[in-house]
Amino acid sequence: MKERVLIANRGEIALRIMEACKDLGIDYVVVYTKEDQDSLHVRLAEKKYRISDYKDMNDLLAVADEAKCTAIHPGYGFLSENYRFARRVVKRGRPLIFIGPSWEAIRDLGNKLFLKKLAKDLGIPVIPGTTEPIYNEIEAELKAEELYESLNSEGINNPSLLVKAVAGGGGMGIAEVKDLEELRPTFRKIKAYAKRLFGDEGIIIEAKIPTLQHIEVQILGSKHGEYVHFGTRNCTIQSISKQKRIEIAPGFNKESKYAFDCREAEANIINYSLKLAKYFKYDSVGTWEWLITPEGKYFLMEVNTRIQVENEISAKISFVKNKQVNLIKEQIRVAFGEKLKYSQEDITFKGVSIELRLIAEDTQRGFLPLSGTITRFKWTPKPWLTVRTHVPQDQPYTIPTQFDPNLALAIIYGNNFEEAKKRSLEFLNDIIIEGYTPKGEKLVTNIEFLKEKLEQLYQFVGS
């Protein structure tokens, strides 16, 4: 039987989806929900089903099932690392193929007290705190006590610390203590918020890694043990809530000078990564992120057991035996088991590739997520860009106000870095994003941020 795959996501990522899997020679079927039924990725499809909402597990089985789906793709965001949902998708009576790591993967790498514990036992560096929950402000002072002892002996004078709690995540559930004396208020505070927000109580306390870059190594597993990796990305351009906005690939500028051997430290979180990888029989593609400080010392973050949104910059900049790679295509071939029938060493690196979030915020109001209606979107066409939008330029688009106000992502490739922060500007000049708000006012974008922010990249920042 032919495979078909169920897109379960919306936008840009949808199209993406669609676009790999006809290249691949896979049917495919889209879902969408009343809200985006002007969407490009609803308009291009040609099997669709309207469902009540993408987290809708119920409503995306049914239509896997009506559909005669064989497979599933979440893409990123939604269900996409619920493991619950991939575990439900491989052993329904039914099962299908889930596009993505194993549901015990996804699990266990997306509880952060148990990747930092298990890491740490690997040998692997990680942000110095606490591995276990805390429920008692007696025992986080003293836990907070020894972390500035420790922070203290290596030399990190006036370290701040972070009071964060266990189930929290995007910026929620966390704050900065200066002093021991500001600990157990402050634990207390976010001990009730994460109780009242996420039902669990359990807070950590981590080092603050005060000045840093956000550096993204991208990893590929397949089912037959097979590893590789497509380099590194740096996200340390973002928004006041650490929404990425700006991504460039390669993380490092080789051509910069830095206070540590930069290829060094490259390799070095690439076999992090890599071994992490291994241990956990890791088969799709994956990011793992790292902090990296100006003296050199990197740290382990997190791991994201998916497609990543900026896949596409690594891809551009990456070659499996001179033909450029497409990582979504390669995380479906390895999902229905086919061996990568290539090696490390068949991958070259060539240029540099930047993305650019286009997204109707205001950045002077606190990155205020807006809504409203586009009446016109024009850019012009370039052999070294490439835009990612499900937004129509041939008709008005009214951004739906249950999802993220994302309009668009700009790829943009250059033989150097020079060469693609200058495309990269040309593009933000030549762009017209233009529409008004439901109060009839101008519609805001955050181009003008963008532009400022290009000459910021590869540079360290406050974190």
Given for the second form:
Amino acid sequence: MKERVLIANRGEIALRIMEACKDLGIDYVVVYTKEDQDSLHVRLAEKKYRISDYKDMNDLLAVADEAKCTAIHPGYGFLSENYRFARRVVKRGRPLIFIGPSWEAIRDLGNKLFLKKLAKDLGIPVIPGTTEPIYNEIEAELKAEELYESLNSEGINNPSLLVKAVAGGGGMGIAEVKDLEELRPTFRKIKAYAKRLFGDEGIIIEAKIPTLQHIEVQILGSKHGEYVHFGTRNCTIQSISKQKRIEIAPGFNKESKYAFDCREAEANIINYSLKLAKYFKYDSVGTWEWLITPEGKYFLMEVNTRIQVENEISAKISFVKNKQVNLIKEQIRVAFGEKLKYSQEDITFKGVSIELRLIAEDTQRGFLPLSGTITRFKWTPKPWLTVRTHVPQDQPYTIPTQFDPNLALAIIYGNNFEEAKKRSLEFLNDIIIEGYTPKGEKLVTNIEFLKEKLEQLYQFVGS
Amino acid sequence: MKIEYQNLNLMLQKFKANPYKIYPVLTPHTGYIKEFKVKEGDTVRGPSGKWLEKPGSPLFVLEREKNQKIIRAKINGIVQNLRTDLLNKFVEAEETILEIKHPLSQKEIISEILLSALYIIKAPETARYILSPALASRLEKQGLGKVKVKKGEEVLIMTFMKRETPIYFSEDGNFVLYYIYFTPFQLVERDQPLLGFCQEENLPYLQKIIERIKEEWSDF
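Can you switch from the form predicted alone and show the form predicted together with the partner chain instead?
Let us now look at the entire complex, which starts with that chain.
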């Protein structure tokens, strides 16, 4: 039977999956909600179904059956890391292929506490702190004292601690404690907040890493026990709410001076990532996220069990037997049970790639997301530039208010860091994005912020 | 006061000439239309009871993933433009299946006319809205038409693009919250009315307008 993929996502990732399917000679079907009817992914698809919500599992599965699909690609966000959905897809009466890792891997690797405990057991460095949820403030104080002393004994003077809600994330339910005297009131405050917002009062205490870089390792595993990596990415430049804005691959600037051996650090975090991937028999693309300090200490932060927004910068610098790789195509191939047909020795890396996330947001007002209508969207094509966007260039486009106001991803290639940076600036000076807000004001984007931040690539930042 | 008595007459005449509003009934999600529970010209009723605990009339059955869902009327009226051609067919989400020709009630006429009489805060974006906690708590104690608001006071919270943005009252003068046009946490389209405010000194006049509508308009 011919394979047919239901693309359960929107925007640029839906377009990239469509492109990958076409290249592989696989049929596909797209879904969309009413707000997205003018999006390019809908205009360019032949078979499309309107659904109520991208997170409505029943709608997606009903469409999959109606369209006689054999697999579902969840993209990123929405249901991509929902293990219940992945389990339902593969275990239903008419099972489908879930283009992603096994549901067990999604479940276990997505549980931050479980992951931290397991990584510790496997000898993988994690941020020092507790690995069980704490509910009692006396216990919290004892654990904080132990952690404080242990950090002191490692030569870290006056360390800061973070009190975090287990169920929190994205900067929510987190507070810094600079003095142990503050621990109890902070614990009480975060516990009450966590109960109110997440219905789970569990708290963990971790050391605060004051200055860091955010490094990712791109992993690919197959159902045949094959594991490779596609190097590292540096995603340190983020918005105030910890959302990535510029990414660069490779993750370390090997022409720059570090206070540690960056090649050794990179090799170590890749090896640790592969160790965990093998432990889980991980059989898809995945991203292992690390924090690294200016002294060269590194800590595993989390694992993203899906294709990442920024996957293409890794692909741009990765060559399999001298041919550029496409990670989405690799993800689809391995999901259908194919072998990799290459090993780590066949993968080489060349050049530097930068991704710029173009977003309708006011960076001067706390990265306020903006809605409105794009009336002009234009850039000069270049051989070193790939622009991924769902925004049409031939007609006005109204940004739906139900989603983040992402407009485009620009992926820039250079033979070295300086060239990639120069080209990125050239692109940012060239691109035209014009539009207006519902109040008739000029629509603002983050272009100026991106220009400014290009200068900070590969630098350590305060957390 | 933005409304004159003469204007009120004109408005009432307009409503009397066409006292209906057409409500399309859409599929809430994808699925197969398994059965129609109504036919063209049938009269249907929306939810009723003190707490709207009695469901509306059944309209059609939508089946998805082996689960059948009865889609019910959310408003009173007469069925028209029934898409019987869709029986046993797969339908997408938000497909129009029928229309309900709804006779406007006295309460709805009051609500429509108040739009011209009150100071209205409209939805700045298509988003979900709730009353600010402070205003909601005062409203619970005092009731509509009694809660005073001042310029600069937070009256609404808009949930939009994963963020919460406060909306402030921006008029000078002594206003009271008189009418609420939205349901909390439901999606409101941009420019749709959210809240209606009346200047305190105009309250007696507003009451007179409402009495007048009540006299002239009785429910079907």
